[in-house]
Amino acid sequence: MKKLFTSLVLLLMSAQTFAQKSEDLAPTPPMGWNTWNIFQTKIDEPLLKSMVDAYVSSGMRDAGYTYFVLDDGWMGMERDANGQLVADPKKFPNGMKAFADYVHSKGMKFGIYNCAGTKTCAGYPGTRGHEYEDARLYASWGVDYLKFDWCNAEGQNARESYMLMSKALKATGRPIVFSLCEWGSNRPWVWGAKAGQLWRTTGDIGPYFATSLTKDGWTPQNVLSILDKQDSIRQYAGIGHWNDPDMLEVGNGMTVAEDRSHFSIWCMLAAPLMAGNNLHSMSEDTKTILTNKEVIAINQDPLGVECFKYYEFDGIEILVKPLAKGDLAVLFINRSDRSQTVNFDWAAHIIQDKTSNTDVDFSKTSYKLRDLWAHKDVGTTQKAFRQTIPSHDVVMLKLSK
């Protein structure tokens, strides 16, 4: 009786345990950079170990990006004898777990792609029938993060493809961040958080060519089609289980304006940052977007709660994401294709929050206004704001008491 007490006592522990590491995997929104938005399947360990030197002298692993993720292209075209997947030996000449370990040396996670159905998006082996093989030999190899697409899975149920790799990343008893790459067919925000730490909402957000990404960057299939989807989900996201619009798009392609506002959205949204450009090339504006520490801490802040849309018009839209601490970040985007001046009399709005419990009626209560872009204090809520903002632009406000 002794025995099976001590035995139920470790497995509860054990349980605990688990649990917990599961639900500390992502806190806040994963940051990182992944492979594939600006190189696609052509990728070696040479180039990717200069990107992953770049990572670090460009400042953004010091501003809390995190994780380096392999997408598409790193396996060969076939499974070994034995059924197992296998680094490509021409691109990877020195395996996985040595450049997995090269990772980790610069003080980042490792991440890694597959996929739920039979061949991955790029035509590679996928999971299909290997999940828990796969997920043993991610865990041998030290990897740290899944990125699971959702290419060639005709006839596959999407709740328990992503469910049965969740539960085979659980079984290999290292802690994986899983991020279901589903593009929100199967409203993965009413499950995805029995399954993993973040689920795409919607397909992709649009061209990895840098060269046409001026072209389609700002119209309403991508950066803005995103944001309006996200409006209506936002209560499923929250502390360990986020939202994804998907990967970001500065620096590669869009005007200066347009990246400082994708970027500024995809914060607000409390989404995760994974950026998709070349570093090694990174100009001074882009890396000055990326690594603005300030907006950073909003996409960070403790309290998880994704922004919601209190005001459109003429072109001009108002987000509000409540933050810690009684705290509010405020973001005033223009859509339109001319400058706008914005004039807003605090002291006429009331803003509520059923998600957060938010009840602010700036008639009574003073907040003091912080541009974070601009890195400067800019007045309080006593009196109204009123600024110019050029078209695609936004400005993006810190209200503290």
Ligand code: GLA
Contents of the next structure:
Amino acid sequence: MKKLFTSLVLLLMSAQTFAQKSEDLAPTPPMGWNTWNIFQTKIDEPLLKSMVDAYVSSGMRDAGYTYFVLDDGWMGMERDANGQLVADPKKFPNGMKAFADYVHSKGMKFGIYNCAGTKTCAGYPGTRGHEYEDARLYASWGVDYLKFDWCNAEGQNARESYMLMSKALKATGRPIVFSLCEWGSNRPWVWGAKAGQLWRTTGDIGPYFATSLTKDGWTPQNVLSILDKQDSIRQYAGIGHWNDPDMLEVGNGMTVAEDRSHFSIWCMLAAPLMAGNNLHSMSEDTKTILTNKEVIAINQDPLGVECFKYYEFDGIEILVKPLAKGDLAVLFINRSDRSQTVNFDWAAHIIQDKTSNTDVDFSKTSYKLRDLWAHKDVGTTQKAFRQTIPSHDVVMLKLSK
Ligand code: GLA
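Other form of same protein, the form predicted in complex with alpha-D-galactopyranose (GLA), not the form predicted alone:
Okay, now the whole complex, with that chain kicking things off.
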């Protein structure tokens, strides 16, 4: 009897290890760096090794970034004679396993990219019809994260295609975060949590090139229009499964104020934080933004609730993110082209949110205020908050009981 009980326990334990829960793989939004936004397909081993080194020396790793992800363009143009994917031998002369080992040796996790269709978006071999063998190959290289795109997938059913790859990854027995990149075309927020840990909610944040970002400045068609699409799907995100409004453009050409706003908004959205800048040559301003631990802590808050739009008037928008222990984060964004002064009388406001059971009446409960960019305590909610916010900039506050 005792023996039967022991083997039953062992069986249950191994079934549990096998069916790794998404909560375990990404209890908070994944953080990392991805090659695409800055380098597109112009990647190779020496360049990327220098990025791995800079990931560590810049303090990104110590600020909580974990994944180092190779996006499109790492492969050769054809599968080999056995039908296996191969790393482009010119770009990665030592092969992908050696590169993955290098990433791991520096204390990071390794991510890679492919596509559910017949070819990737940049025209390299896609995974369609090779799901299980590709998953096994990635596991043998030590891949910890797979971004799976949606180009050249005409006639495919999105949900089925992503579920198939999800099963293939699980069958390897290696925990691999699965990042669904189907751009929100088939409402992945409804079914994505069954397949993976994060799903893109929109098209690309691009333009990718710093010059066009500079020309477009604040790029409202990107950062702000992406923000405006998130409110109606916020309830689908939660611990272990995240809405992904695309990777970061911090350090790629917007102004410092705009970069600060972009990063603050992504943190409020509980978005995966995938930096996409040149880590080797980043400015002090960029580093300060990407490694602000107080702001990152809002993104990584264990309650796992995405912010909601509380108020918008005359170009000032206020986002509220409920946090663990009844705390709150509040972001004031100046979307307008002129400097504006906010005068926010907390006592006149009640904040309610069904998704997180939040019900706050500031006339009854007082909170301490901390400015997360100035790193300063700035009083309590008993007094109106007054501050001038430059155009396209933000003020980010944490409210603690
Ligand atoms: C799509 C994705 C991008 C990037 C490119 C690579 O556009 O949405 O994030 O991965 O493909 O080709």
